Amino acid sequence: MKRIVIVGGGTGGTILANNLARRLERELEAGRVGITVLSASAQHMYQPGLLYVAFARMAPAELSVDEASLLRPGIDFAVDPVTAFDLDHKEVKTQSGKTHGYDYLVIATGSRALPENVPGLKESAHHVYTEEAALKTCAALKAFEGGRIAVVTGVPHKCPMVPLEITFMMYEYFRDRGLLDKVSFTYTYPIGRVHSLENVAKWAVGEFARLGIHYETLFNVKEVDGAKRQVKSEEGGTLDYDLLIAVPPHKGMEVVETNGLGGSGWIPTHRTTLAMEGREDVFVLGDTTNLPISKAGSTAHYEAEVLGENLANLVTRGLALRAYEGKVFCFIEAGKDRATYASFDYQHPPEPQPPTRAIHWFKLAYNRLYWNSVRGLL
């Protein structure tokens, strides 16, 4: 029997498992293939929804369902996080002490926000990368009656459009509350433009000009002085604030680092095959890769579709045919009821179009359709 072990029950791991179970249905039923998903949690969270929680437009209860309910019949699922990888012996060990052998291993462990890695950031800033943090951000926005709002961004981070989205959404939030004349915005970004994607940056600068949002580039956060309400940058700048919104720097999961699979938790990954560098039987999905593309749910989705086809072919025919081309699709909320998107790959940069109400409603619809997407029904 060919054994496929998927470590991680997030977007990439779930879509891949369902994709394989569909493609290998006969082999599963005949006992010629086994698919196992090992997760650190029984719950599957739709993480992009946390941005809407911060603005009281979604409730946390809408964002999570039981992971087991998302998986097709025939998939073995266990809430038993992997603690050790023995790639030379084709085994992983879990928290419960079990050992799982594999013929093919997929690592899709995701990433984590680490505001604590910047002195003062965790204590002084608000963000939207956990349920608790999103609820605290919601409370802070509701209580804010005016002053200086600063948006700071650490790198790398997942959900590449969040710095822009939260800025535009705050603008309209305070406009709706009649407080725009009492609020000022300063958006900062660590490189020499306002976004890592050049065409997205050009589009955003136009939006900032239209709305009167100030921005500073080449601003890498060094530390935050909460008592003085100041952010200091590595470049020597100082930014005063009354409300600090952060996109914290991210790292891969600790288990990747402690097992020596990749620095900062990012595993060296082949850009088209998605194989771990130096391994033909280990593959990497989503945030866990070190690929120079956006860490987004759509990235994991497209990667999982390619890898699903290739793994199924490896199991049944002994060869993989399809190449991942770096495809990514990101919605960009441009306010309360307007949105655009960025669609791109390794060869083609994004070309954001003017935001529309229709794209915004499509994004809201996808928030609800996500569960069908990870089930493989879309």
Contents of the next structure:
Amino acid sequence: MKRIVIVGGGTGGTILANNLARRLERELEAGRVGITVLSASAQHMYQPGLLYVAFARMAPAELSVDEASLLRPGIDFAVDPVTAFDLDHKEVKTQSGKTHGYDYLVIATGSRALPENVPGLKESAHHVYTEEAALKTCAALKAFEGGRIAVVTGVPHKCPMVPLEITFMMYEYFRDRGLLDKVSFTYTYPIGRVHSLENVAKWAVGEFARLGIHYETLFNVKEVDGAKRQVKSEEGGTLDYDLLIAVPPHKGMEVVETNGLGGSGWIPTHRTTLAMEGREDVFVLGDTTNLPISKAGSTAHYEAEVLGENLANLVTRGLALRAYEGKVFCFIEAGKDRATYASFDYQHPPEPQPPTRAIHWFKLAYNRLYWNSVRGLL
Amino acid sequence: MSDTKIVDARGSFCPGPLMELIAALKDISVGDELEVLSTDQGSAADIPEWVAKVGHTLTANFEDQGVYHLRIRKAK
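Same protein, the form predicted together with the partner chain this time rather than the form predicted alone?
Full assembly next; the chain just shown is listed first.
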């Protein structure tokens, strides 16, 4: 029997498991292949929904379902996080003490927001990267009656559209409350333009001018003085605020670091095969890679489809045929009822179109269709 | 000094070479160097600007066969 072990039950791990189970259905039924998913959680959360929780447009209960309900029959699933990787002996050990041998291993453990890695940020800023934080942000926005709102972004971070989206959504949120004359917005960004994607940055600057949103580039948050309500940047700048919204810096999961698989929890990964550097039987998916592409659900999705086909072919024919070409697709909410998107790969930059209501409604539909997407039905 | 770390940001539109550099600097020690590979012409100007503003040191900046090589020494 060929054993495929997938570590992580998030977007990438779940899509891959279902993709493999579909492609290898006969092999699974005949006992020639085994697919095991090991996850740290029994629940699967649709993380992009947390942005909507902050604006009271979705509830946390809408964002999570049982992971087991998403997986096709024949997949072994256990809530038993991996604690040790022994790649030389082709096995992983779990929290419960079990050892799982493998022929192919896929590491898709994701990433985590670490506001505590910037002095003062955790205590002083609001964000949308955990359920608890999104609910607190919702309460803070509701309670805010006027003053200076500042948006700061740490590096690296997942969901690269969030800094812009939360800014535009806040603008319309306070406009609807009739508070725009009492609220000012300052958007900051770590590099020399307001977004990594040049075409998105050009569009956003036009929107900022139209809406009266101030911005400052080359601003990497160094520390926050909560008592003074002031942010200091690595570049020597300061920014005063009354309400601080942050996209915290991220790291990969601790188990990746403690097992020496990659600095800051990012595993060195081949950009087209998705193999861990130096290994032919270990692959990496989604946020966990060190690839220079967006840490986003769509990235994990496209990678999982390529890897599913390749792993199935490796198991049945001994060769991998497809290359991951860096495909990413991100919706961009431009307010409460308009959106656009960015689609790009290693060779082709995005060309975002003017926001429309139709794209916004498609995004809202996708928020519900996500569960069919991870099941492999979309 | 340890071996120079390579940050292969070729074809990176998002997060892009400068963001990759900022992230990678967190994983090296003061005094160590890393080299960013980029196919984005803009990064040949953006990265030196940011490096100078923050106070790190740019030790090399050249283009070879369409790939920009920017070597940075971490100063703090």
